[in-house]
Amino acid sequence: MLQIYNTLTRKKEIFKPKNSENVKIYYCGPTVYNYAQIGNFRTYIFEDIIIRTLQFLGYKTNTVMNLTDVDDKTIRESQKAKMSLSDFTKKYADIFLTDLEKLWIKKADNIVPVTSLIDEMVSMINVLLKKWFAYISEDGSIYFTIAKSQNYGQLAHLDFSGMKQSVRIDNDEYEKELASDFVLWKAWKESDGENYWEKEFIFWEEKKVLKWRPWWHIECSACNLKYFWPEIDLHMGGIDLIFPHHQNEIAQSEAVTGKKFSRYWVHSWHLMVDGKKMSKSLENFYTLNDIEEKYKNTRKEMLFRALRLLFINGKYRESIDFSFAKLEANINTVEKIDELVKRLAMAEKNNKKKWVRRDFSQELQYFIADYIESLEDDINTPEALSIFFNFISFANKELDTKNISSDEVKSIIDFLKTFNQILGIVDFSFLEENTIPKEIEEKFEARNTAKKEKNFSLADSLRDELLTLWYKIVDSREGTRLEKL
């Protein structure tokens, strides 16, 4: 039975969605004004693992992610680039979605730019005005009154005693000590340029048309209400979003609906770099582009699997440390996984034995039972990976014995695919039959013949010639094979 740590209650709880056939899951997407950095992807990979685990355990998931395409940063940077806000944010949204694919992260069922939710935000704010949870300030901005929110601060565990009492906050991010009324609809400033909407609001039965743009917190609430009204099962994100963003989401959403916003809240912790917080000033701030450039001679698909492996090799509720030495160690690990898949492909091709030993079958069942148990314990990926790597060792030892049957090879492949439903780090393309050009095959056979005849000079010459044609000869226990480089 799956248990997860609920940030709201600060304890592990058995996961009980309202409807296991429609588990409603929301997670905050990026602000699309620049390349996402690898710390962001640590969070998106953790969210991917949770969704894959739920699907593996039989839950039917319904997922939504927003893309913040209007805020101070997007407006400022689009103006610097001399591009329209929509063109500018689309560019970085497309890059982000491509980066998700590189890391084998499953995309949400619905990915929603927040500028498509303007009407939903206006409707929400009008309800908040009607219920006296919101008010219009002197400059025309609309604020949420946190004093009206009965449980404000519960998610972030705020202690209001000793806090500085600011009148209002209109910044994207601020500290807990400044908790106070936050902006919902921000009045237009000259620096916003053409980036505004004119919408009608009702206050004390008086209609006012305000020239403004939406603010950060209301965007996610509107997205949830459009797709999941009025309650969701699981809300995910990075730990830095607990306050103020997620706390404010709860306040405004529950004020509108009168219902509990989310049953469970799950947050991943920070990514450190060589033991330090990632920042541009320390020159340890990396994007996927930076990683690709540094390892331009490494196969990209292998590089990204290694990065994914590095991130899931730490508990999501603990900070993990990134270094290039760790990344290179994980590249070597991925190479070893690939080598097993290649060995299995050879064994499946050349093995005609038909049986499955009872003790062999039982051993496989032990592996998968332990694997599921580790994941049900608050998505314990380090423990799950330990079991996975024990399985890799077991598979290699079985192949070494030469006593393995064709059916047993297929069973190992099937179990490897089962593990990978969640991990997403195994490349099964090596199992596919690759067509090798006739002239390459002829050189390969000539090399093997030369080796048998102990004409090692010719054999070495043909091997080197194949390398110049991007084919490598691999001599293994299962036999000799060609690999395309």
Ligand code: AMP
Contents of the next structure:
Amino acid sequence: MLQIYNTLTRKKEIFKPKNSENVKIYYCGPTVYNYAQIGNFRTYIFEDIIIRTLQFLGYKTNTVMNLTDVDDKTIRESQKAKMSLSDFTKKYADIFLTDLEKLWIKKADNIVPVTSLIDEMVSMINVLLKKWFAYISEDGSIYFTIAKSQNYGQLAHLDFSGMKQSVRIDNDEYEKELASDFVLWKAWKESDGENYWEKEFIFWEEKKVLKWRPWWHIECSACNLKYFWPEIDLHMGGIDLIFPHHQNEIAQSEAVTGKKFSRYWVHSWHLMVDGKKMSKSLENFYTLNDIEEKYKNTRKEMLFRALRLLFINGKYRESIDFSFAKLEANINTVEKIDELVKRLAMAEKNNKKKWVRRDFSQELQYFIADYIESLEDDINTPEALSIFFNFISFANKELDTKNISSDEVKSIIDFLKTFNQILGIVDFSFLEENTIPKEIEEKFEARNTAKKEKNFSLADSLRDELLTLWYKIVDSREGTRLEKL
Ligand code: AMP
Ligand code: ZN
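Form predicted in complex with the named molecule, following the form predicted on its own:
Time for the whole complex; same chain goes first.
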């Protein structure tokens, strides 16, 4: 049974969705005004691991993520770039989606730009106005009244006793000590330019149509209620979102529906650099492009797996320090995994024995059982990885004995695939049929014959020639093979 730590109760709890055939999951997406930094991807990889684990355990998931394509930053940066807000944000949304693919992160079933949710936000706010959960202030913006909200502060564990009273906040990021009424819908300012919506709001039976634009927190509530009304099973995000964003999401959604919004809240900790959160504002961040540029000579696909491995090798409720030395160590580890897959490919091809020993098959089952157990224990990925690496050693040792049958090799490959459904760090392309061009094969054969005949100078020159054609000769216990560089 899966247990996860619920931020709402501050306890590890058994995960019991309302309907295991339709587990409703929401997670906050990026603000699309620039390239995402790799800290963001730590969170998205963690969320990916949770979703893959749930699917592996047999749940049917239904996932939604928003894209914030209107806020102060997107408006400001689109103006600087002299582009329309929609063209500008589409550019970065597309880059973000490509980055997800590079890191093998499953895309949500619905990825929703928030400018497509304006009508939903307006009708939510009208309900809030009607129920007296919201008011129009003298500055023309609409605010949410936290005093009316019964459990305000539960998620973020706010203690209202020592707080400053009743300041209104129209800033996205504020500290817990400043918990106060927050803005839902913002009056237009000149600096917003063309970016506004004219919508009708009803307050005290009076209709107001003004130039306005939405604010951050309401968009996620509207997105959730559009797809999942009235409640969801699991809401995820980085810990920086607990307050005020998620706290405010709960307040708005519950005020509208009168129902508990999300049963479970799971938050992952940050990626750090030299003890500080990696973030755009601290200018201590790297994008995937930066990493690709720095490791130009490493196969990109290997680099992305190494980054994924680096992130899942940390507990999600602990921060991870990023360094290039760490990334390089992970590249080496990924190379070792590749080495095993290549050995398996050779062993499968050259071995005709057909049997599976009882002890061998039992051993494989134990590995998977332990692996599942560690994931079910609050998604303990470092533990799951250590079992995976024990499995890698086991497989290498079995290949060393030469006693392994081709059926057993196939079983190892199947188990590797099972592990990888969640981990996403194994490249199985080495198992695919060799598509080496004929003239390359011929040079390879000629080199092997030259070596057998002890004509080493010819063998070496053929090897060098193959290298210039991007093929490397590798001698291993399983025999000599050609590898594309
Ligand atoms: P943002 O675009 O800043 O709203 O962030 C998008 C997601 O990335 C949120 O879930 C944040 O919590 C998360 N995030 C931002 N910075 C980091 C970091 N350094 N480490 C982990 N997650 C982060
Ligand atoms: Zn959100």
